[in-house]
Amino acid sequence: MEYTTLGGTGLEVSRLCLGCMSFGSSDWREWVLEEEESTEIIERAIDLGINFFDTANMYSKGESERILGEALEGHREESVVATKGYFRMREDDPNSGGLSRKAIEQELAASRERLGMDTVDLYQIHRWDDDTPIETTLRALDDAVRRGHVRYIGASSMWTYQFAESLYTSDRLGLERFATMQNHYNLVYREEEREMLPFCEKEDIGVLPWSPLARGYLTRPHEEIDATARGETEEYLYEHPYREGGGREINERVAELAAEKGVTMAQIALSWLLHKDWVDAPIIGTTSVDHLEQAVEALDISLSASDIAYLEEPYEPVTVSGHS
């Protein structure tokens, strides 16, 4: 395993972060693993040297956090655990979502309890809240850091001007700054390269791309996507413009390069991200130990400048996606 410093935090994290959205209960989404299979993958990740884990309160309505917390028993000190809050947790409680002080305090407390942790290493806002002034959100998060409930705070997909406003507000008021950005970025969705990624580089923000494999679109030839369990059941797969803007040709070029190098398409797509200086740790979600092991092997794949140019060349601008 390789490690890197996460933005300006000083934290040393594995170059791959294990995303825990696929752990919890199939009652939530059909492709999600139950506890036994989830725990097996988390334990194998630890064996492989992964020390960075990302979950959220909304994943399987809290089950993902509980399973991760229990699986990390005996490994908490050496682990870096990130979770998120924003989406409504209970239909009958409007204050169980959003980024008001009440929502942050009660949902962070619930996340800490499920994780079995006094202190969460990285607490992230899962999206931007148009209904709550950013100053209110930042004051609540700053208090959480001062109480020792959170070590660092992070943000997720938003417009760059919103992120700039957040950092400016923190600096102006002397509040804890967002240290990380978890945003939508992969070979077939590169809109973040226009503003957000250069801005993060300038501000020394740790970058943790979500959906590095484009919800599976970069893991197999495009005509085979619907044959997977997730492809058959996951309505969210088609929310993003992966098939637009040269996406199909990029998919074909990933397949071609993978065959040439004797590796998988997923490994090529991950290797491309790992070659980007502004990326700290892609968040990989997996439902099998084999795929996890293959992801780790992607760290050893070297792409030449011409390989990278060949993969990137068909890309065309697409609609911004993932902010809501």
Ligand SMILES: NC(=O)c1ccc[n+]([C@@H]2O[C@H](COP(=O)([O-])OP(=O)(O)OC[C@H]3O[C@@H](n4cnc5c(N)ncnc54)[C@H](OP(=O)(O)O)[C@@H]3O)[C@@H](O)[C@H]2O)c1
Second form
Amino acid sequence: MEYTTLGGTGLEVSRLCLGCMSFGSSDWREWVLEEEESTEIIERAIDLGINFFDTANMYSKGESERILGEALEGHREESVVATKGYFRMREDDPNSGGLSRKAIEQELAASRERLGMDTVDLYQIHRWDDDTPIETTLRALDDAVRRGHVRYIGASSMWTYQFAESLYTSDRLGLERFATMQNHYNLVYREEEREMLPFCEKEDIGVLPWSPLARGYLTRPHEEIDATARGETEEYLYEHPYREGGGREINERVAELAAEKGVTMAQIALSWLLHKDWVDAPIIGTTSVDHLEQAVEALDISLSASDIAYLEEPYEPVTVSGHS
Ligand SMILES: NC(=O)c1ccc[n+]([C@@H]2O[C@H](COP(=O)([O-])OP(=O)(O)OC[C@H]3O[C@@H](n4cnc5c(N)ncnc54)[C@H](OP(=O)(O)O)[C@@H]3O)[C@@H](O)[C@H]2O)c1
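Please move on to the form predicted in complex with this ligand, as the form predicted on its own is already shown.
Next comes the full complex, this chain leading.
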């Protein structure tokens, strides 16, 4: 396994972060694994040297956090665990979502309980909250750090101006700064290259792309996208603009290069991301040990400048997706 320093945190994390959205309960999403199979994947990830795990309170309504916490029993100290809050956890309780002080304090306490951890290494806001001033959110997060409940704070998909406002608010008030950005970035969704990624580079922010394989779109020919349970049922796979702006041709070029190099499409798509200097660790999502192992093997694939240019050439701007 390769390790990298996460932005300006000083933390050493594996170059692949294991995403835990696929672990929890199939009651939440059809393609989500139950505990036993989830644990098998987490344990294999640990064997392979992965020390970085990303979950969220909303994944399987807390089950993902619980399963991750149990699976990391005995590996807690050497692991870097990230979770998130923002989305509403209980239909009938509007304060179980958002980024008010009440929501952050209550939902962070519930996450720590499910994870079985006194301290979360990285606590991320899952989205921007238009209804809470960022100063209120940052003060609540800063208090969580001072209390020892959280080591670092991070953010996820938002506009760059909002992220910039967060950082200068922290600096102005002497509060903890967001150290990471978890954003939507892959070969068929590159809108983040305009503002967010150069901004993160300049501010020494750790970058953790989500859906690095475009939710499976970059793992098989585009005509076969519905070949898996997730491909058949996940609405986001169809809502994101992966087929637009040259997306089909990029998918075909990924297949062509994979055949030429004798590797899988998923490995080419992941390798492209790993060649980007502004990326610290893509967050990979899988329900298969074999696919997890393929992701780790992708660390050894080398793409030439002309391979990268060939993969990128058909891209055209697409509708912003992942936040509004
Ligand atoms: N912050 C946010 O708003 C946000 C949003 C979405 C996701 N996330 C995070 O990012 C993580 C990853 O997201 P994602 O699941 O959408 O990621 P992804 O890596 O883009 O897509 C995963 C899909 O690719 C397939 N796949 C992976 N490797 C493959 C291979 N070698 N061959 C064929 N298919 C392969 C998986 O199928 P198999 O299951 O069969 O392997 C799965 O259907 C999540 O777990 C979560 O932690 C965050």
